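Below, in structure tokens: the form predicted alone, a single chain.
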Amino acid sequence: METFVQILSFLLPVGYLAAFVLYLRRFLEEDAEGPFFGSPLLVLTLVLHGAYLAAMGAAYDHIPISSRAEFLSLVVLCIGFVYIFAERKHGDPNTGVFFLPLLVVGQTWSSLLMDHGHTHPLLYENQVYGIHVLFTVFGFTSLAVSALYALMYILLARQLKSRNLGLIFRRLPPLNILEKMSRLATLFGILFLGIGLATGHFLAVYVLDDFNLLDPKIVITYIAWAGYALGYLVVKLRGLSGLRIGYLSLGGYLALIAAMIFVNTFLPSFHSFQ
């Protein structure tokens, strides 16, 4: 099993890189015709990635989230699955060039840093904690996908406004499709992150007696979830749309990332990896 894990650890970055080359080639072609093999290759790589994490858990007897490398690999898998779902929804693979580089860099970094020789805290072997982390990661990555679609919306809208109809105008889907995908990813992010927070709260109250609910990272996550949920309802009920919403979505996620970086750097947190 360990040999299988090591082989996949090498193959996954290669698979994501090969898929990115196919996506980039299609994006740059003036008249893309014929079958596109990038999407099937990406799906195959994501399936192998899921098998990789499952095999890692079986080989080393722990949920594969107890180190930065393992956590990063899970983030890459979540981004890939959220993106491929969105691609199937809008049917246009040209947005893939914005997402695939994240998968290539993230999994390459994870494979290079992977080390199974450390001791794993018992908490990371708790089934409920695994569910909590999985949904929380899916929530944050869904919000990241939403922010990237918002970025594409902003780039395309600015090209249209300046009448400089370049490569982005010719390759990206229409503005309404990008906005729809951004909102769909935001909705998934709110739902997944909500489940992650609920399972984390259950774990804190009923499993860990000394768990601190005022942990800085938990507080920021609750604030972010409430802000996104309230913002989504306001935008939905008032029928708001346009460039300002794109800036709001992108700016909100960048603010969240900045807050998380600040907490990880300057404040102690239970969730910090050793």
Contents of the next structure:
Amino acid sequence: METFVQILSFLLPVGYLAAFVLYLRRFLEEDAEGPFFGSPLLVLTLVLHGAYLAAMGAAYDHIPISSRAEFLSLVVLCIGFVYIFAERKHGDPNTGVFFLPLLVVGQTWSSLLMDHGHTHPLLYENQVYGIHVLFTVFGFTSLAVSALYALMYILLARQLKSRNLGLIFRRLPPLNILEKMSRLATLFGILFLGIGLATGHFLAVYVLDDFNLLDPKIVITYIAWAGYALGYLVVKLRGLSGLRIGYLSLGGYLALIAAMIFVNTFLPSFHSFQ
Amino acid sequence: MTPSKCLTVISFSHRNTGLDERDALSFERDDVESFVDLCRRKWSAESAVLTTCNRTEFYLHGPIGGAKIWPRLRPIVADLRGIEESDIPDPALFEDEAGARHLFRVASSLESVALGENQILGQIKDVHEQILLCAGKSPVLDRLFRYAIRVGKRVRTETGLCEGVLSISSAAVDLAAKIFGSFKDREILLVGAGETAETAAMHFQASGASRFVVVNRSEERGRTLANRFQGRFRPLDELVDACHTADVAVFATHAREHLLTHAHLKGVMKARGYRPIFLIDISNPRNVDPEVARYDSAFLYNIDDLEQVVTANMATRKGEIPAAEEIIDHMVAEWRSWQQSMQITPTISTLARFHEEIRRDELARHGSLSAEEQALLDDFSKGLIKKLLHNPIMYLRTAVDEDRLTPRELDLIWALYNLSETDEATDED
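Starting from the form predicted alone, produce the coordinates for the form predicted in complex with its partner chain.
All chains and molecules follow, beginning with the one already shown.
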């Protein structure tokens, strides 16, 4: 099992890099014809990545989030899954070139940092805790994916409005597809983060003895979740221009990241993943 | 030495003929079959005909070529098309490498009226399929057209020669597609019922749009246009309401004032939940207040903007010509190399035949030997000839691969071994 983990630790960055090269070629090619092998390769790499984390959990008896490297690897897997789902849903691989570099860098970094010799708290062996982390990470990465799609929407809409039609105009999918992808990722983010928060509460009440509900990270996550849910509802019921939704999504995510960095730096809390 | 064959291209195109002349020369499928058959029977020549609305071109590969073949072909062409010989204008003639280069330029659309158009490659593929129907009979033209298709594909994938569109209406459709993707469930509002609105509607229909609404001052003309596209008619005073549901609005009227203002659009955007609307103002003077572009979801392009898009696309395409020509140069070099390899094939086979004849003659002189001794001698002589021929043949092949074999060297080999005699003797057999 450990050999399997070590082999995959090397193979995953290679797989993501190869997929990125294929996506980049597709992005730069005009009138690309014929089969595209980037998507199947990405799916295969993601499946192997899932197997890698599962094998790691089985081999070392803990949910694989007990170190920065493991956590980073999980984030990469989540981004990959959310992206490939959006791609399958709308059938356009041209946005992959914006996501794949995150997977390549993230997994390479994770593989380089990976050290299985560290100790971990008993909590990391709890199944509910695993579900809580998985959904929370999925939720945050979905919101990140949504922000990236929002950024693409803004870039394309601005090119269209300024009549300055460059590479972005020629290669990105239409505005309505970008908007749908961003909305889908936001909906995923709200659902997953909601489940993550609910399971976190379950853990706090039934598993942990000493727990502070006013922990800064929890407060920020609640505010973010409520903000996104409210925004989603308002847009759904009252309508808002795509460009404004884009700015809100991107701005909201940047604000969330900034808040998290602030908390991690100045108000260290129990969610340190060290 | 075997008489060499050459490639000849006889071209009637928009560059050297008028539309009527091209129409008269346009070959039907039956004409092509008769022409190919005649060329084969009369001159043992491979032939193919490329006919499009902008060109009729004859491709021939045979013993008679260049300027000599056209006077013989002219009556055949006149007869097949039922026209007077004197009505056929002088063609442009290309021989050998220039002929191949011409076809490659045609395949890349460098010779097309609309630079970068894609239709021509499909037409060249059709000609190639016709060549393949007489499999084994036109190996050189088969190879030439394969090369041409490769050139066409490479130019389209490796350069930006075919990027962007070159007409105002196509540019409008292209831009709308970048906002909405498919037009399947999109409503196209045509403001005006003139020729410009009709052309735009045709382009949108060709791109998949099926829901049209026509707003016009004159009901009769408006209804006629609406009926043509299975759409609805609405009077001009309902224009603002019509904008509530429209995704694309094409303004093409002669109205002297703004038909859609910033104030109008305020209510429109609210009513449509701020969904994007693409406003195309191709009227002169303008029908849409430029201020409406301040709304985030309103994308306004007027005739000048669209012309800029077309001009930019044309400039991009022109800028890609050197890259396309580089690909053509490369493929012409490959073609030349293949042609040269074809030229040395008869030399190598005649050289081998010459040595084989000597070997057989020498074996015949030793007919009194036992069967076992003869078998030994046969093996020995075969091995000896093989070794003697190895270096000259390798030299020829390498020289062709490296593109340094000169006709003088080839002549020298034929003279050294007196291969012409061997070749003639074989022909007589």
